[in-house]
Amino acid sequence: MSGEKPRRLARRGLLGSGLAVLGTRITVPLCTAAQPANSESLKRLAAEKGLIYGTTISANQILHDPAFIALVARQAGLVVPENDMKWQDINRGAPGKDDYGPADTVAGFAVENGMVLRGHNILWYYRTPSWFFALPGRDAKERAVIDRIKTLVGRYRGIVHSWDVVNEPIEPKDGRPDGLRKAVFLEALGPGYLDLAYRLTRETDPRARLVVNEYDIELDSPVHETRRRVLLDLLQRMQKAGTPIDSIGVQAHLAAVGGPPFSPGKFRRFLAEIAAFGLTIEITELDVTDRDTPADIRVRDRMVADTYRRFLDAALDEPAVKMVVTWGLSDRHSWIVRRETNQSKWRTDGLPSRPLPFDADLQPKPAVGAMAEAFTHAPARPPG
């Protein structure tokens, strides 16, 4: 499917709803595999309070792990491709040599199962194709960014609910007065790259919600507090400049033990400050590492569950929070278990990590109950 214009789905219902993108050869049928009988449906509990609950997924999982995919279809009302839409994953070769097959598979799964689809992500310094760095001069790099946005966002126009347009744009430690990260897009195009990216995404798909997605903004430490202030300053500048933005993504990669403490009050006040800009909030990458918890599975699962519950109780108290996405649904498919994270999230005793709501056998853990309680006790809000 490299570079070809996507064909419309032939199914009348999908055409009638205006979801026109994918070829029928990559759509995925509704899942019918057996589900754990003793688990709550998190998507239903969330929806009852006007929330969307979802998880990451990949084309490889859709094609090769039907039991897991059945669990996703039961528990999640939203999916986001963990890696399949990232620029480096779509194009590892040369300009114009895009492969949208895996991303189309994820989008097709969402459409066929009536699920919300998040777009993650358009621009991220960490997953930029190597050829981009070798382009000759500013004009060529700007053209590549424009082509990336128009092609990706245009391909999924009318299907994607919200886009992480620029992922992780701030880094106060880099020392700039504006707090922006000194990385590839800033170096190539200057700070105006943010305005370019958000305006062009809005132009390409006016209905998609535009998100700034950031990490390390939820805990009670000087580093997190600085990052919160820098992010709020960025939002103020973007709004003053007329740069379109609809939502802030809070990644929330948490730890059950160790690291900075969590202050519900401080976090709640920060969310209220975001809401005061007229923006909504999406919890976009929630998981809880159990690195420094005891070996006993019952103990560490309970500690992980308690962390989910404390965080969600504070987050969901803010009506502007419209979405909760865990960065995976089962320990079978977790970036922490795969050790794609930094070592601060890895267990040191050789035992597998258990950071997600369901275990590697797809059975619910105490975290499922903690999330269910948080959704149940959350204030109702207009649907997101």
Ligand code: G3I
The other form holds:
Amino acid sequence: MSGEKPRRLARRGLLGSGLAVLGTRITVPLCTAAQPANSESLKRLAAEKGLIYGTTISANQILHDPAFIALVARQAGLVVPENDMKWQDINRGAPGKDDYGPADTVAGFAVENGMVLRGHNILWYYRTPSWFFALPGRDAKERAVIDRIKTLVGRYRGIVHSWDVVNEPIEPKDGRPDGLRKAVFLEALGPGYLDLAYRLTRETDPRARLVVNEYDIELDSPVHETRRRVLLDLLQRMQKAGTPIDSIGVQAHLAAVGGPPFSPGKFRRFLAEIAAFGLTIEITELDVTDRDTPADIRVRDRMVADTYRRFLDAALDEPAVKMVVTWGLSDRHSWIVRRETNQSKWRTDGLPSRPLPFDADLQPKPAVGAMAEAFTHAPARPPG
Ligand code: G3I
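Alongside the form predicted alone that was just displayed, please also present the structure of the form predicted in complex with the ligand.
Shown next: the complete complex, the earlier chain at its head.
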């Protein structure tokens, strides 16, 4: 699987099967709105080095924010639903009461615009429907997990490039010798839930890349180092057990100032350790909170841009890094700006955060130039 060409969804090829699978035909306007001449096309600069650059998106944005969607189409070669494919966002009420409408809209947009589509996420302890917890016993929970995987992955078979199969499975603070997170799926099914999830996803869509997606593995601190070791141990166990896995997702939710330092050398060595497993690496949720930066917009935008550049220079130096996804493209749509995050990321002066490459008016910020520089200076990846 490694080295698989990213599947750019041919408008013609999949439109029939793809959109048929997705239910109704989704006529999403091809994005033709004029773009500021001064904004680089990040997807083009990335593609010139064999990289994919993309961003999160939502059905709501596709249907109600055409100017933003036009920017996404110009700047991104990949989209990933920020929330629309999560279990609790597809099923809020009762078993079998799934609403795939928003997820179909996102998938249809990717197919319509010939973009790579990431699947996020199949199992995540944090967005599991409440009825799952009330199921009577192990067998019922296992059946529900199997049904979730077969239904979701089967629906987008041949359309999704890579799946975050289990999102955030580790938590060393929970005290298990294996460092796994003591959360709903582990408690219900034991550590074998990981093998079940990855094997069944592979069986359901043999061409999709299977990803373990994690956070707080980027910085130079004892906590991050412990998480890196635990993750590498998990990879070793999974590969030894013959459990299919193709890639590691490094979320990369960063801060311009404050928090642990970033050591390019240590991070680079960690990426090399992952690559030594024969895995590729996807930077899956990159953003840079400006929580502790000065109020002056020019100063903090520069600090945010410098953080993007330093991180990407180190990450892209590893040839196994094939993809960079920012967790949003514009400050107009950011979980940090919406404060859907713990308060530690919020600015203390009450000013809106500015974590993403484009501002809320869809204008490029210094971070666009910084990312463009990082892509331009990145070593070229072999095609495929
Ligand atoms: O849609 C409702 C809206 O109707 C309601 O008015 C509003 C206020 O209650 O809530 C809205 O739902 C919110 C949803 O995002 C859509 O904006 C949820 O409360 C909120 O909890 C949810 O937060 C998302 C979070 O994951 C939990 O799913 C963030 O947008 C999303 O950026 C964040 O993304 C995660 C990745 O999936 C995994 N890695 C970490 C990352 C950041 O936490």
